[in-house]
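For reference, the chain that follows is the form predicted alone, supplied as structure tokens.
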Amino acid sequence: MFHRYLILVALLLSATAHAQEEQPSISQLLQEPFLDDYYSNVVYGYEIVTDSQRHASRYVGNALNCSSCHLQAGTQKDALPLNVAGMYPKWRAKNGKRNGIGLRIRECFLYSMDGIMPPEDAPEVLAVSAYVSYLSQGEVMGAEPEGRGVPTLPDTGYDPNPASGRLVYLQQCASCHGEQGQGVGVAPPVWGLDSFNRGAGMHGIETAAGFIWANMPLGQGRSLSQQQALDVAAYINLQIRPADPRESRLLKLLEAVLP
């Protein structure tokens, strides 16, 4: 256990040292023939975020990449940007504990990626942690970065309407994500067994609606009305998708049997 903390501390100290300098861009780092331990982890974290299927396949259970939700490799405002290292550790009601950035990353594999939670010292977790630290340079510790998460839509006066959402989906979304939500080309599946599970943050109408309104259709964010975004979110989240792992029948059986 102790060596795990030494690894994390070493990476954080290295990140702090690099933060005193003007850090190179990702494109510059990708061209370097040799990198130190910190920047090697930053690049590996970037590769995991942009191509999780290839670089973190042992922990991924669906057809998504981290960048399916964290747009532009986690750099786009109002699209779940990853420049949030300064906000951790923080309390999270979802698991009822104070979460460090490592645990937050590990749970993304379990829920959004419908996979297996990696151990805390997994190379993939350390690399994504380094990438998040890299993106967070210059942010104020303890403060929410501008554009964090997704916008919270105001009360429109109407409940989300899945039937209306289906029409909007077919008109505005199906050309990329498929009529059955299966995804087309690089566009990710938005429901079905290859999409996020019911425990993921995106399986919440408010979160999904904020993301859709701010960012979809891709490149045409804020072109839908807020009510249309709410309707589409309601329609998408009515569809079949993997179960919340916290509600696993096997898990509940083990909890009942084991002391």
The other form holds:
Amino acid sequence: MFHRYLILVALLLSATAHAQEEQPSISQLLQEPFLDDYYSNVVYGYEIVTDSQRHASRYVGNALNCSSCHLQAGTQKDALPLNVAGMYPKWRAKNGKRNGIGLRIRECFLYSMDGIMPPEDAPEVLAVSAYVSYLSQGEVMGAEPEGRGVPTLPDTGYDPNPASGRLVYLQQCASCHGEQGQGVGVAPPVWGLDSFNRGAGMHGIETAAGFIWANMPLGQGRSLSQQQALDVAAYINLQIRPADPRESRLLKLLEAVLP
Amino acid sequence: MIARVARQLLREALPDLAWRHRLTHWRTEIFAGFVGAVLVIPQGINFAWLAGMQPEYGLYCAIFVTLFASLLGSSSMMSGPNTAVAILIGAAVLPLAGRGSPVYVDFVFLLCLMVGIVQLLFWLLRAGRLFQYISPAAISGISAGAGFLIVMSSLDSLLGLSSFQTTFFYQKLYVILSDAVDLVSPYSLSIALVTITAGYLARERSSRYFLLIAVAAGYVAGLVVAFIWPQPVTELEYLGRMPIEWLPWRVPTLTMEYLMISVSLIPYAVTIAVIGLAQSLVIVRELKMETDQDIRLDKEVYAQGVANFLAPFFSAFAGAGSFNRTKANQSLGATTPLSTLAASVFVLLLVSLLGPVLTWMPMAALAGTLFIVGANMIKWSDVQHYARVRSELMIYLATFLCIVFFGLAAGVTVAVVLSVTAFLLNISRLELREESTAAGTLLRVRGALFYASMETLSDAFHRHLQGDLTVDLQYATHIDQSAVDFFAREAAQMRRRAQTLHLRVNATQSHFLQSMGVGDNVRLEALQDDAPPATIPFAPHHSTTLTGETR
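Got the form predicted alone; any chance of the form predicted in complex with the partner chain too?
Complete assembly follows, chain above in first position.
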């Protein structure tokens, strides 16, 4: 019995000691020769987020990386930061379900990465959720972290205008993302078959406008006016991109064939 | 002496390309290799899943283990991903890390490195012949048990129960039956049913390609389901893109911490090494009997060891010989390692070409083929075959039940222990014939005279305490020191009772008994060595050789 208490005390001590410790940074973790299961998954998750093309190629269908939208590997505020582990499980209108962080990550693969929805226990999903937990350390459980998602733009009083959006795009965006939106170098494609599909969150004009206003052009966030951001988002929204995977292809075919 | 052994080891260690002189039908060989490659792709993916690894590692196993084993071996045996080995890898490493995670993959490669080392030790100790003592009943029992495990593990993907863990198989069946409506995904189930039905229908026509037909049918069923219902509705699992590299070089992680943790993998490494070699050597022995290939068992042990040792450096997990692919290879007329070499190259080519097609392979279709593979491994004819001899049926059933309830590793251990026990019990049995003659009692002995069989002989001696005793050793297969001591002791006692012990021996036995110090109390009566015995006084026996040789 005494031994059991001893072990319990030791466990408690180690647990509190662990909680007080500052968690190691990613660059420190990358230099460690040996990582336990949790931290090796954190590093794997970091690698997937920054280089999905290489490390999660199994389930990725387009040319994007997670960090194409989750800027700075998911650490930048107002750019869909990933420190949100405390907010899940959470009900989402998108699928009408109470979503765990796992389902949330799997749907990213299906929509934003235009790929295959991985199974619940896929190593990639578990690694990214470990990384999300790692980033969420210090956040209040259940509360919304500061700078979550993208800022919601106020009503400007004008409808988004794709025609003026095109002009802004050619002026401000095309030098990196290409005139055809195909992406050049590290700048990801913003439309076309190598970009996110019509089911992705970024396909909504409001989300895209908030993201563009807060972060684009890269490094000069908030330099566009809110109306310009809305116009560019509307322009991008009209371009060609992969179909929404929630639609049945059979029904689409029937719609096209039947009068 | 040492130089001779070293030279022999070196001769075995270097690739022997003598088979190229036998190469007459190279087109046949290459075609057989192509069929082998087509057959191994679904198996490699499935067995990677059983081992808890990403599918490409199974394909690397089909490429590189096959390549090294056939380069260094001397037979046309197809090595590569193996069911029992894959299940054992999963059982060994799953307690240490999450399925497919980076640490898991590191531990699997460490385990395979150990398997290779253990098998190379078996080669250096010339222990390949030990595997002859594992009885065929035990190997069939292991195969049937592994089949049962495969069927059970295929149920998860087959019914669309994702990440579903139970300790015993009947719990899984109970949960499936009681919660069928909530748990079972109709989409997965229908794809799997199409696969299994197609497989069994095709097996009537073609015993070789039915698995391929099953996979193809499941793939088409998956496409139809995906066309009608979108993936967010079906939640079907797909294989996904496989990042196949042509030279997936990697160095296994060897740090102090890994080595400390991997101590718990050592028993599994030994079990995997044993089960891999046991299966490979059974295949090789069959090949040797059925074809005229110049096959040396020790060289095959070496080839398996090196292939498994090098596998982790090429992102492959350990493998062993494959019964079904070797059979297919043989029936297509392949007799040289060229066909297996061709198979490994074709796997690489085919996977590179088929990659985009395989992406949309539903896991339910693969689970359906696993179900067929597993169900095929449990054969009622095996039970009937072994039912004729009680001890063999015992070994078969005990092995099977142990695997079903306690896992493959426990079952393999039980199989080895039981078959060695049965073997020892068999050879320690002595057959005795007693005749009364004018000169006393004549005792004819058949069997091996060694420490374990002395009890029987001693009982017989104590039944005949009156008069002289003649023991006929003509049919004794083996005599050891304890038998010689026994005769000397008994003869001394009999001399005190004024009796004499006569031993009828041939020249070699006489020489051996004298050199081992049987003493003057025993009278040795020489037999005519070359005179064949008029009648053999024993009932015909199926296995014992009647050479009367001594060591």
